[in-house]
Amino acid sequence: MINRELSVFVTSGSGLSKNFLFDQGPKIFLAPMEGVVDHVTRDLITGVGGVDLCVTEFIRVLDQSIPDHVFFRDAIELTFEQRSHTANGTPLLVQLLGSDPKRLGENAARAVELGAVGIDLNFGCPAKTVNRHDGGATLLKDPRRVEAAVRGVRDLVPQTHTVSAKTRLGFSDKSLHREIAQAAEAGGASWLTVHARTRDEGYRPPAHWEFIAAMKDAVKIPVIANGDVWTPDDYKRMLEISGCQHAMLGRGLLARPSLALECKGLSEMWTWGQVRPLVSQFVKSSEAARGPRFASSRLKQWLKSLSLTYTEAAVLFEKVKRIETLSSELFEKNATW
């Protein structure tokens, strides 16, 4: 079963309290995965606990205002009553990527209007066709870009809700790692998520989480630690290795879903027995959101990942890599599944 017993901060106005990366612990955040981590996997993810803050898939901003409708399609928790947390109470930062400072602004401003309690500015992403259209990693060939990206966000929304911003250690090499997290700093971020990879990197191994420190000795906001945590000691070591007191967790949370509950010392790794139901729940979930056909093409992205961990995983895998469209009661009904 989900453990729906969860933290709940207090939030200053309609924005994330100030305080909240220096209550009640250290923190560990759900990476905005594009393709991946849609409200149906936050929700899910979230429910097992151990998760206190998670991030939307990027939202575009090219040249005009994002339509409301785009905004509540991609972060649909901000049609929730709790507007901007999951189901379960877990808050969510709404995530642009573009390269116009002041498209970035306006469209952040709307955001909030909508009822999200902080935005994150995405450059990370290291998709070609992203960096080709002027997005995401390409910012950070020079860190100027970033300083007037974020600046032009922090201008135009509100000083009750946090923006935030996720990068890399550079884009072809790492020469630049310091001056990107200045940078940050500098246009006003809240604080900065750092994946210990350069674009080039992509998910290569190994995360180079020493630079990481470098990067947080040379600001004065608190920096986020993220890159190859897939067990509860790569935790421990990424955050002393790093200096950092926080962590973003991604594929290593979609391949052992109790990970941020062991991180924490509130949980062993959970068996099959108990990651079973979630596969379910997530197969109906996926449907009454989007259609069988799109339930069974998630329900196979994430077996492979759950494949890492669970030989039961890599075997369901085998049995439904073939079917197109499987509904939730097909699901149900094979037992042998």
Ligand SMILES: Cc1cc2nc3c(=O)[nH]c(=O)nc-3n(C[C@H](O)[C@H](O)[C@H](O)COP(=O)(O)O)c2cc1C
Given for the second form:
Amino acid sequence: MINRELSVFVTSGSGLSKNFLFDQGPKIFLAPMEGVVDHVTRDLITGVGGVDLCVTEFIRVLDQSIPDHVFFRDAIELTFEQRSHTANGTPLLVQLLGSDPKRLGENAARAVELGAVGIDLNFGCPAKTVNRHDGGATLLKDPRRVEAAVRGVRDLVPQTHTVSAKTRLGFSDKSLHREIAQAAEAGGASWLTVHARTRDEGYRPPAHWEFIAAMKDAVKIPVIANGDVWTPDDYKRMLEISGCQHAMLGRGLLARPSLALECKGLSEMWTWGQVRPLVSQFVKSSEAARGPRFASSRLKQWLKSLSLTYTEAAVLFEKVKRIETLSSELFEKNATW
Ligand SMILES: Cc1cc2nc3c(=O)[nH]c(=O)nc-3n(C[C@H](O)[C@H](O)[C@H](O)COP(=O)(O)O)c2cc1C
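For comparison with the form predicted alone, kindly provide the form predicted together with the named molecule.
Below is the whole assembly, all chains and molecules, this chain first.
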């Protein structure tokens, strides 16, 4: 339960260091994933190591101010002693999704007052309901709207705080990819993250890393490459083809928690023996956060991801499902007593 009194934490604290992307070499970001990468997962994955920054699940901005408790719910790290950082000290950006520049700006300014070290703007969400309400990837159809949205936020957020944009290569086709990058830069984005697919391509392989290279060539701001990195070898190829120094990893990190460490040459792939304690910790923390039903559904979700790397996770997944079936059968029988 989020305590509304937490709003006493309002602050005008400092943002990410200006040199964040330029200090100490290549950076790896944990991708925002709605319904997956909540604070429990952020804590766990950043705790493994190798991740330099993470981003909240998107928070939708419609025509009203977002209540403080929503910010605290989706970015509980704002309430930690070291605001807007995970338990191990990894900075967290608050991601907003919307289309009205003024509303986006006002809500971004509020997130910063509450302690966010920076704001990320979502121009990539492919969900039909979101796009129908003029949000996410819809704005890619007209790069001027990307520019206006970024500017609306940049104008109201202190210069000490980063404002970044996360896009795809386009909506239905890739014809505007360079214009999209230039629009984000013109609006004042500190950097741009590109998921190397159009909205219509959804999550279908392959990711078109070569288009990221063209977007990078079109702007001076740093570009972060994203899409379909499952192994250190994919990481290397993505950076080579895109010409980028920095990467964002999503599903690959969930399937292989040591992936960021491996990409940086800091570890071999973790064994199941190393990963298993994380699974127990994950269940405990998810249950403490939102109760047993939530924990069990998140456990199955994560085990499915881990199954891509570890056969032991697939076995555990089947066991959990079996236990659930047995207990619901028992419950049904009890109900007829
Ligand atoms: C279930 C799911 C939820 C996602 N939610 C978000 C989101 O809230 N904000 C966002 O910018 N991207 C979101 N994405 C896109 C990811 O951040 C990332 O761009 C995409 O998964 C490609 O990277 P990957 O191949 O490394 O996973 C989501 C992706 C998935 C699969």
